[in-house]
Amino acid sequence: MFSKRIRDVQPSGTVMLANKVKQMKNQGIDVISFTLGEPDFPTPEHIIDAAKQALDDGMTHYVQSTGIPPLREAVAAHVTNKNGIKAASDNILILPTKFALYGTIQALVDPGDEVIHPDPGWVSYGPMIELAGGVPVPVRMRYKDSWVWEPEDIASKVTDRTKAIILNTPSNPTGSIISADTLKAIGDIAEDHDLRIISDEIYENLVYEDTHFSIGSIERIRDRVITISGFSKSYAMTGWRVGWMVADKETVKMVNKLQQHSLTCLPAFVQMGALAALREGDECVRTMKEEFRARRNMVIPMLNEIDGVSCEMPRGAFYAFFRTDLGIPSMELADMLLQKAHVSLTPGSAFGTAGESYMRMSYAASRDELTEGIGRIARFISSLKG
């Protein structure tokens, strides 16, 4: 009854766990959830006001599938000034960030094409490649003093079927940063083998000690790079489902075809809220970032105090990716923590084979929840160790 491609694709581990948590909460169970990557802050008031005003102004009809011109122009100016990516409005496509990744892969990948992506890496990269008929090629990140993605490891996986490389910096789930030198070396690989680069930079504003570097700012490979980002993480706009893609005009045209035959366009009032975020949102981004930094600095030492747990200090995003020495598969441990300690974490195996023995904890939660949740984790692990 159903297509093979949809039957063969695994469901999202993070969404599946989030649904399970909601079900338990509906049953009156006191579950603390650290699974979804969603800021706990409300969307800033000026963004909401702009969307309300747009509704009052009657902006409830179809608009351009590429996005309303003022928002495309604002995004082009933003990526030019902030990221160093030379872009005009016709290099911009407005669409949900997740759909931008999906649409880009659909536009680039033919059946049998290979796409390199990080392991551990975001749960949807592999399934998106499979849904296009492609072959996911995970390349293990190495754990040294931090998680790193080595250019030589990537180069060793390139074949005559390789079509693209997916990058994610800062990383979900590790919180690591790909250095500018490494990104330049990956750009050399793409140039040498005529590959496209899909750069997922949704956490670009959540970099704590370094400066974010966009690979699309490297002029000689600019037309090879599709940069994808958005408003969800930086502006607490996850439910608004709005982001952007920056690419050469032909790639924008091709991905826009998919938008035209699926979503048609994003709601105009949502886009007006996004426009207000870019025009007036610098202060709210800084405020949220500093709170995430403070939570990170609180959470990581607390986790490292637990016997059998080790966690590096992440340099970006809002995840603690910690290792346990319990010898229990991460999926099984996640279920035990949920059922017995009423704490929801994402198993590291959801992010690839390199994530086994790790758990991902989102610290996009209140300090009280973080303190209580880590206490529950500590007591549960202590009970297992006897």
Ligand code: GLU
Contents of the next structure:
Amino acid sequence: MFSKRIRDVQPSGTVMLANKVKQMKNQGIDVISFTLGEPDFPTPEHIIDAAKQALDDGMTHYVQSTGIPPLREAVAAHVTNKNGIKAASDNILILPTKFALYGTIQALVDPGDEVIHPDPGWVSYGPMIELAGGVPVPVRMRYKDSWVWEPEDIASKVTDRTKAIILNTPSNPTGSIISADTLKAIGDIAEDHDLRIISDEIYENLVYEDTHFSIGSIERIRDRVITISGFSKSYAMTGWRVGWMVADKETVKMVNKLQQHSLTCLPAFVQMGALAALREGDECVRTMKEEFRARRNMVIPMLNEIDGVSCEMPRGAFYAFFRTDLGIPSMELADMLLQKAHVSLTPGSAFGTAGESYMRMSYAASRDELTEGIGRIARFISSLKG
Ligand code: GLU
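Just the form predicted on its own so far, so send over the form predicted together with ligand GLU.
Then the entire complex follows, led off by the chain already shown.
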């Protein structure tokens, strides 16, 4: 009855769990949710006002499938100035960030092609590759003092069938940053083997110690790189479903075909909200980032105080990826925590085999919730230890 493709693909660990938590909350159960990576702040008012104004102005019809011209222009200027990626409007496609990843993979991958991606890494890379008929090739990050993705590990997995490398900095779920030197080395691998690079930079504004470096800014490999980012995490706009891809014109054209045959275009009023976000500037982004930094500095020591838990200080994003010594499979532990302690975390195994002994906690929650939730986790773990 259903295609093999869709039968074989796993549901999204993050989205499925978030649905479950919503259901429990609707039943009146007091669950504290640290599952989804979603800023708890409201979308800034100037963005909402611009979208409302657009609705009042009658912007309720189809617009260009590529994105409205002023937003494409604004994104092109933004990535040129901020990320150092030289781009004009026709290098930009406006689409939901997740769909940009999906569409790019669809546009590049033929059945049997291999795509390298990080392990642990975001839950949807593997399934997106599979949905294109491709073969996911997870490359483990190593844990030294922090999580690192070694170019030699990547190079060792390149074969004749390799089409692309997906990278993600700052990383979901580890919060680690790929250094500029490593990115340059990955760029060399791509050049040597004629590969594309899909760079997921959705957490680019949540970098606490370093400066964000975009691999697409390396001029030599600019046309190999597809940079994907968006408004969700930086501007607390997760529900708006708006982001962008930056690529050579041909790639933009190809992914645009997919947009035309699926979404058609993004709602015009959503794009007007996004345009206001870029026009108004980064102050709101910085304010939210500082609060995330403060929460990170509060949460990580609290987790490390729990007997049997260890957590490195993440350098970016808003996730604590902590290890436990309980020896319970992370999926089982997540279920126990949800059912018995009413705290939801995403099991590390959802991010790949390298995540098995870990749990991901999104600290994009209020300080009160964080304190209460970590208290519940601590009490539950101590009850297991007896
Ligand atoms: N990217 C976010 C997360 O990892 C949202 C859910 C999803 O898209 O997987 O929690």
